[in-house]
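For reference, the chain that follows is the form predicted on its own, supplied as structure tokens.
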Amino acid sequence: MSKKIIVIGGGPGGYVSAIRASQLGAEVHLIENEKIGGTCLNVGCIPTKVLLHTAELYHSVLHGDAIGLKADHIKIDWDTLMKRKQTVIRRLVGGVEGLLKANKVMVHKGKAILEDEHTVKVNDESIKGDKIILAYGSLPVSLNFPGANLPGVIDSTAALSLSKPPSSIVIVGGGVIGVEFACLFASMGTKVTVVELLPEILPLIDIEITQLIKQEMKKLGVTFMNQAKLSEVKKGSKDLIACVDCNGREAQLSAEHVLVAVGRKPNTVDVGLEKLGIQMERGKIIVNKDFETNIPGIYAIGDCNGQIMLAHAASAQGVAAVEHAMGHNPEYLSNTIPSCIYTSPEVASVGLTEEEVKKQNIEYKVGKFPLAGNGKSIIENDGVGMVKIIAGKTHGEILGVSMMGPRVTDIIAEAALAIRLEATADELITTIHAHPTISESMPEAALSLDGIAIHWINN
């Protein structure tokens, strides 16, 4: 007799869970309160990258003299760009809906409320199942400060649907969301100031890579205020006035918009979790290694468990949870989850950073290869960037890779696979990479672990 699986949430965690459950022979019911595809497809990863793609092309052509491009009167057609954004979203959401239908997943529209460990109420219907997968996702974190409700103070969702590119913007938050929007708007000619409470932006990224991307963003015109806190937003004669406390000194920044991008929080309020006694900590649902909650048969995946708020992590967790629910023994390896940041140029990392191996007292060695020594990188962006490998000191096993440069969000998959297979630097080196490609920088960085890089002068 097949199991009946209920999945709450239709984002990258939920819809992937539903499809995998169907493949394993379950009767699957997927409940979504808003739009299939969740935050990522509708108001997150995908629309942001649509806008970034156009912004990067615009900036490249605008400054194209050095590469032989001359264009008169180039401008961004904002209305057409907004239409393209919606077209891409509709196409991808439609594709997911088609996949769910092809896999015989029954989709219910409405808010799901947990009634007991086997029952979910949606609208006026109660659906019973053998197992329940919670994939509630997350919401933007809001800040409580004077002026937070003024017109022009926006979150990341609203920033994707502005009526025109802003002339100026203050971005509160120097994490992934904040720096991506900073690059997006700066590439379009917006005056951008990033206000970050911590001493450095992108706190989870290798500090050396962070400093490199910060330099490049400054070249785009982005201004950074670190160890700074937004205290108030006031209405000025024309624009908003953001009052910022920076190391004990107050600065007043005039801007058309203030974007609050300080992260996201689990969307776990008023869905029946407390009634069932599901354990939580600061809104995050606590799960075990199989993503099962303290209530047997109820799993929580993706942003709502707060482990790592990335779409691909949610999908992988969803597969693992469903496979466990269906009696299999899944393997989920958190150390192989890449982080990708779509700045100009891109940043990507997987595994441990140098700061993390130091904290863990792991004996290690570092290999670095500047992309100024890579032909394809020189063609693409004048060789700006670097690949940095952290390897075990004794055996040379790959512990972590951080990189900045063109297309590194694609190349990072090789590093993730290397960690997954417990590959050594020698195995990277003896894997022949095509020329000319940016991926050639991987074996070069591995060679530099022992000071024998071919295409860079070794220290």
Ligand code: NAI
Second form
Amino acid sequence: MSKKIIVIGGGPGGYVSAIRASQLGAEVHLIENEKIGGTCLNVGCIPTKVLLHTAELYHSVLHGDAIGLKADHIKIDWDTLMKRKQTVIRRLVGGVEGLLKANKVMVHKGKAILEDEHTVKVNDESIKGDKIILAYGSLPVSLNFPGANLPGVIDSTAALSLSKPPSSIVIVGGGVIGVEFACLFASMGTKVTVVELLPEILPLIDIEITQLIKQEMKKLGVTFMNQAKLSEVKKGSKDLIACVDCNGREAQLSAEHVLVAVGRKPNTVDVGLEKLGIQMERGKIIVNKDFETNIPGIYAIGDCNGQIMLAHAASAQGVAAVEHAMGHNPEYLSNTIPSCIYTSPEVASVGLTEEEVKKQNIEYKVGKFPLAGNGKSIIENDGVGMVKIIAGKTHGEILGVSMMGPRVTDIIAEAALAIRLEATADELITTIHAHPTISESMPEAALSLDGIAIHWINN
Ligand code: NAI
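Compare with the form predicted on its own: the form predicted together with the named molecule:
Once more the chain from above appears, this time first in line as the rest of the complex follows.
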């Protein structure tokens, strides 16, 4: 008899789990309260990238003189852009719904409440399963400051559906969401200020790459306030006034909107977890290496376990959890999870940063290749960017790669594969890369580990 698997949540964690479970022969029930595709497809990764794509093209054409593009009266048609965003979302959500149907996954619409170790209630129906996969996702963290409920104070979901591009915006939080929206709006001509609590933005990215992207964002017109805390938002005569405490000095910033992007929290409230005694810590569901909770047969994957809040990590965790639930022996290699930030230019990294290898007392060497030495990058963005490789000192095994430049969110997959295969710098170097491509900077950075890059004068 086939196993019955219940998946709660239809985001990239949940729907991928459901499809994989079906491939492995399970009868699968997927329960979704809102829209299939979850945050990523509906109000996260996908809509942001639709807007960023247009914003970048607009900015390139607007400043196209140097590349031989002259366009008079170029402007953003906001209504068409909003429609396109919805069309892309609909197409992808429809695609996922089609995949679920083709894989005979039974989709139930409604809020799922855990009743016991094998039963989930949705609407008035109780569904029984052998195994349950929790893929609840996450919600934006809200900040409690005076004025938090004023019209114009928004979160990332609302920022995707404004009625027009804002003339000015204060973005609270210099994390991934904060910097992506900063690039988006600044490229469209909005006056953007990023207010970040810590001394630096993007705390998890290699500090050298952070400095580079910050420099580029400043060129776009973004202002940064670090070690700064929003204390209050007031209503001004026309705009909002954001009161910011920056290093002990108060600044008042006038802006049409204040976007709060200070992180996301697991969406684990009122779903029956406490009743079952599922262990949690500050809202995050605690799991073992197979993503199983303290209740055997109940797994928690993706943002709701709080390990790493990325869509592709959620999908990979879902596959691993389902394979384990179906009696297989999956491999989940967290050191191969890339981080991609869709700024202009893009930032991507995988594995360890230089700061992390130092902390772990690993003997290492560093190779850096500035994209000013890469022909394709000079063509695409004037050669702005860098590939930085960290490798083991003795054997040259690739430990981590960080990059900034055009299309690096695609190129990072090569670095992830190198880490997966425990490849050495020599293996990267002897893999022949096509010319002219930005990916040529990978072997060049590997060569520079030993000071022998070809297209750069080595010191
Ligand atoms: P985040 O955790 O990346 O960054 C939040 C930032 O806000 C931190 O730098 C933090 O120091 C700062 N902060 C916290 N409280 C503050 C305060 N009171 N005042 C000023 N600054 C404050 O969270 P973010 O950007 O909201 O993203 C949420 C999650 O979504 C992250 O896990 C992120 O990785 C994921 N995400 C990933 C994307 C991608 O992969 N391209 C895109 C968007 C989100």
